[in-house]
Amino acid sequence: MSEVAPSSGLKAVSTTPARLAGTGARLLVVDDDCMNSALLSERLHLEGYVVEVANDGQTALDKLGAETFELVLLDIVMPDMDGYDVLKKIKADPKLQDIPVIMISGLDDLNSVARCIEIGADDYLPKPYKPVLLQARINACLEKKQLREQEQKMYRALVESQKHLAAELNEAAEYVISLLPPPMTGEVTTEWCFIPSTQLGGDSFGYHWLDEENLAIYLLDVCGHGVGAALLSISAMNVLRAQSLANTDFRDPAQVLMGLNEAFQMDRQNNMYFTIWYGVFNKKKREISYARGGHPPAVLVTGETKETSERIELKSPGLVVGTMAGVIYRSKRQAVGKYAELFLFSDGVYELTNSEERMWDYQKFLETLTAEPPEGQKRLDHIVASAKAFRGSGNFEDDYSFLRIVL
């Protein structure tokens, strides 16, 4: 008995091995010698265990199949079916293999010990055994069994929790995708590709008519991935769709970015921020006004005809949204010819590495962007296929968001 000093405020704690594993455990003693099994059984009863006896291997297996035991004490030398064979059958049975087995024998032979351990025995005791050593070995095996059962229980709970989490994430991912705009047809047509790198990404985009003449177009990219990034992305997108920034003319991209920057300061968003490109196309003037906050420039391919069109990167200075209050953004304007394609994308579209750790060159990406796709393949499908071919797989390191608008 060990005690803690009274000044500690703790009660005396017993460290007697016989009580560490808990009384009441059901043990099975397997021994063809009835006297040995009776003596062992009686001693274990006195220690508080519930004990059953089997005097041969087959009876032991039958009992194990019909009842529940926490531990088996198994004699090696028995007629008909010896302890080795019984141990093999126990460890080969999925329903029994987790029951700890202590081998008991008068054979003082290291080879026998090694053979038992190889088959799956948890411990070994020679005859005649010392009661203290016997009790210590039983407690050790029962404690290991309890720990193993706790680990299995925790593992099952973790697996179940992961299943629920995966189901909820799938539901959330479906919701995020449902918020993305349907393809637009008519005088303006759109198509897009959205491949999150995880179940929930931080990219989102949209387009909607502000009035009869002005079409708002935007794509934003929240830092990081997961639920937090997705929630911030959805929040910002809903603000843009609902035009819910106070004192903001949504036809003026600079005003929109300044309003977003004040509304989504990172110290109020769990230190998350986002980049954005926001533009407004005026179909009457054939002109795009735009501003960006740390986002890759949109690419406009335009001209009087497709054959005479040129590629223009729509750049403008501007800090990432949410990192600093009071930032001033500036809008820029670009004339749009009779033929025009506008491309918006996140940096995950071109910041790709392959198996050789080589980066996809940005200029080559731009060339792919404007190259004529193979016959029968849509331009967007060709761009995505080129990215996958460079990567060597369909998995991307970052969210892959791509928007093409024919104006």
Second form
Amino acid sequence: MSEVAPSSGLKAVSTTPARLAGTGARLLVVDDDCMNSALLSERLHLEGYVVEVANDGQTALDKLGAETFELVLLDIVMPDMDGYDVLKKIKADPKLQDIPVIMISGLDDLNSVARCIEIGADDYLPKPYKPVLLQARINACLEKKQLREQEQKMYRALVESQKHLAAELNEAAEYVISLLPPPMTGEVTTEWCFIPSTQLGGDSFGYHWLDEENLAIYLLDVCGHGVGAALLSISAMNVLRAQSLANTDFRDPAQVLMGLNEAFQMDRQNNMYFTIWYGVFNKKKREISYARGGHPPAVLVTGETKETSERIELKSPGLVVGTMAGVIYRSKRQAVGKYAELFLFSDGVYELTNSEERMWDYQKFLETLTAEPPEGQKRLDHIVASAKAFRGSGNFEDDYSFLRIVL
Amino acid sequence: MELTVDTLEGGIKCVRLAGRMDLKGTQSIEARFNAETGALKQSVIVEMAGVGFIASIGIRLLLANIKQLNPAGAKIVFCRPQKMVEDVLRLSGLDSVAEIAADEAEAVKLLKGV
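Please supply the corresponding structure for the form predicted together with the partner chain (the preceding block corresponds to the form predicted alone).
Shown next: the complete complex, the earlier chain at its head.
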């Protein structure tokens, strides 16, 4: 049912640079008219394509199912299964639907062409074929297919790389969590909550006995969050865990902060700094000595009994760590009563904004520290729930680190 | 964020900041703030009445410029910060390396060392 343009046009077509794009590609010509399909096949073969012919719809589908083709030239008018039906079956088959299809139709048959394009055909070729048009449309379809395949390949590579990156970040996040101390029980009990705002946070904290009497307690917060902040946070925390600052008595908070300040100057740390609260609880004297490097004060709730306890903010002057060399930090001391709860946290626990862009009130936050939790809820869970309730939906904007120690 | 520059009586330079000094806000003024403060090696008043919030990234910008000015014998005086911003400046210890004034007259006095 097709007409083929005279082969005299072949020479002109073979000189067009665009033809090179399709050379070697496997095409399937579907036409019930054996003469036309043979002529078209020969023309395309001479152009450098590998061509298969099917003279009816079912044979075409069988060939498509069994072999790989890069493009189908499909006649619309065929007996039994016409071009529409073949096209529908191609586009309904997940294995075949990406193969571009060029419909072959009469010039006066534009309505049929429009219908084919709606079903999913890529282009159409009016009869009789103009060699330049034939070549241009085949090349355009093949190029489009190649681009789509490249795009899919790149997308798959991107997904793969993201998966890989996510797995590595997970591993790093697990490492950070593994460095955080297990809860302590006995004469001192601890509980904590750590919710990084991104996969890796810039907060870290810890506590460990320096000797039989002195317990070191600290929480630090690197400016910003994410991988860079986490790396600095871990470095500083490992120094504290290993007590590896030269000429530093780790029972003296001011000495520790001065040592950290010299060791972690921001011009050597990719312009990052951190804030820290570092304290040492002496269980014999029942006293906390502490120093602060630009960090929110820890809060001590203490007294002879819980009922008579009061809330004390453990403040002291002190610049953020790593910004200026030679900064002097000073330790302060605070007596600890028989009843004592110590809270350490990062600013992310109270610098919260809700959906109305309203900030949480710091005083209200302090009140939640001593507010009795509802029955059956732990104190720390209640504090976190209060923050979440204020924030509304969504994650915390900053890392959320909270440490509660009963002394 | 917005950054404008004024010259007060006596030729004292005043950089006025307004907006949220969070990551996005700080990045939007960082280059200009550096150029108008630390890079000039001259004492400057930084008026902050229009700043409603400051995050650690904002503190970093302020500190980086204080760090450039102090060795040159120059300084930054922060002027009229809102309560919450002033609390964060003091919490971060910036008041140990720069001064905070309640109004422009006090800021000028502090800048002149009167």
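Rigid core: the largest C-alpha set superposing within 1.5 Å between the two forms. Computed from a predicted structure; not experimentally measured. Positions refer to the first chain, counted from 1.
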Using the rigid core as the reference frame, would you say residue 169 shifts its C-alpha by 2 Å or more between these two forms? yes
Would you say residue 227 moves its Cα by 2 Å or more between these two forms, aligning on the core? yes
